[in-house]
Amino acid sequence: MITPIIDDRTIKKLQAIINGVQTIAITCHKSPDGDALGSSLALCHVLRRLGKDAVVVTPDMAPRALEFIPGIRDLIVFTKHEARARKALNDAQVIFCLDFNSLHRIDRLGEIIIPLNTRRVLIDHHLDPEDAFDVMVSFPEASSTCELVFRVLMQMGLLRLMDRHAASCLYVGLLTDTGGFAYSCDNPEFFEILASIMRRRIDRVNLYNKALNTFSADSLRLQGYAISEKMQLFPEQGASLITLDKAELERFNYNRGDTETLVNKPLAIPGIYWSVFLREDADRIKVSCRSQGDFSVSDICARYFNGGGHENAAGGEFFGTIDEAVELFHQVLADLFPTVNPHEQSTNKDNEEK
């Protein structure tokens, strides 16, 4: 049995809002991943089957690797169609905010939404949501926002409208935000939710392969280069670091999403239980962290990298050079493991051969 974790008062508020409006906009965070897109598109699909005029507005483009998600071609992308995006948000009678905890995470869309006298509904699983929403469904212990969308639909009695397309969207989010069901899914109810989704006759194998096992040739070459030439190991701290700067990304014709699973790779090495990946973007260093067991990378991202997330999967950002970000990583090691000098004991492929 799947426990109804959302209180009845919140569910009644949601029902009243949805029943009282016709035009609905749904948005998600910048650089949307499988959970952001899956939850947004699934909710949009169900609302449309309910007879609502629902649209999904994203701050920027979805990664090419996720173009297989049902409904993704219907996205209104702000960076491509600014006028349409502004109109959709201005016309909306309610705005659903999915998979982000602060309006600054939706880039310029936040500047549009904040002045609007429009109700906002948050559905999210990140820590410490800001007080900017009229209704909040916030459960950091949940595996994903897709899980929370499923629970919202279940408690509102709308699962009857979740067909194969909506179920496929939710499956992609559950799959990608747990690393292929490897972390953040210890609650047995997660698999009951997964079973309910699979009963909608989704093409599970095809979705799994497209989400986790499909890469362009450039992406595979980039990941091979990163592991072979850029991976540093810190055995005494159980840590790994991979860095890629803009020149290296350009060399391999980088497209957003090409390094999506790279941070997980070092965790396959015995003795390595936390991994950090630093990628140089146009105006910042993107930080991705993964871990195993009870080692919390969320705390590291919150303290050092202006971010956060879950215990075993978190992220953040650093404003400075890639070298400065690396130095900060070394400071993290020094703070956590003060008796070990990371500069003396880090290893890469060349050091190992010597």
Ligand code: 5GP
The other form holds:
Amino acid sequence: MITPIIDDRTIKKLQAIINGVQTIAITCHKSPDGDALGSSLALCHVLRRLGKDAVVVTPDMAPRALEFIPGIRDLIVFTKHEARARKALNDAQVIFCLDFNSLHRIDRLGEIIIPLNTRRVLIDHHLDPEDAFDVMVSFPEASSTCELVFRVLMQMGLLRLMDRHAASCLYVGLLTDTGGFAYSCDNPEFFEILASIMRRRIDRVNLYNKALNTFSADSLRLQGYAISEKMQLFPEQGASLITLDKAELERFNYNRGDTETLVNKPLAIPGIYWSVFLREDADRIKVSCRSQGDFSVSDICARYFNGGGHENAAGGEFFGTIDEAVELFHQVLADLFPTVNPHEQSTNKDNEEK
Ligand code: 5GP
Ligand code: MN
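Right, the form predicted alone is done, so what does the form predicted together with this ligand look like?
Once more the chain from above appears, this time first in line as the rest of the complex follows.
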């Protein structure tokens, strides 16, 4: 049985809001991933089947690798269609905020939404949501926002509207936010939800391959290069660091999404339980962290890298050069492991050859 974990009052409030409105905007975090897009598009599809005028507005473009998600062509992307995005948010009678915990995570969309008098509904699984929402469905222990959208639909009696299209969207988020059902899915109910989704006859193998096992040749080569040439290991601290600068990214014709799962790879090495990836983007250094067990990378990202996320998967940003970001990483090592001699800590290919 799938427990109704969302309290009745919240569900009743949600029902009243949805019954009382016609136009609905749904938004998710910038650099949207499979969970952000899957949950937003699934909810949008179900609301449309309910007869609502629902749209999904994203702060920026979806990665090309996720273009297979059903409904993705209907997105209103702020950085591409600013006027349409503004209008959709202004016209909305309620705004659903999916897969983020703070209005700062949606860039300029946040600046548009904050002054509006429109009710906001949060559905999210990140830690410490800010107090900026009229209705909050916040469960950091949930696998994904897609799981929470399923639970909201279930408790509102709307699962009958979850067809193959919506189920496929939800499947993508359940799959990608758990690394292919590997982590963040210890609750057996996760698999009951999955079973319900699979009963909608989704094309499971095809979705799996597209979501988790499709890379361009350039992307594969870039990942190979990063692991072979750029991965530094810090065995004493159980850490790994990979950096890629602009020139390296250009050399492999980098496209958004090409390094999506790279940060996970060093965790395959026994003894490495946290991994940091620094990527030099146009205007900042993008930081991605992953960990295993109870070593929290969300704390590190919040404290050092203007970010946050989940205990085992977090991210942030650094404004400065990539060398300065690496220096800050060494500061993190020194702060967290003060007893390790910094001159004896790193092993990489070069060191091993010596
Ligand atoms: P990724 O490393 O895949 O970009 O992000 C991993 C997790 O960290 C995601 O759950 C994402 O929401 C969170 N995250 C990534 N970047 C940021 C950031 O700049 N700020 C905050 N607060 N969270 C982030
Ligand atoms: Mn998520």
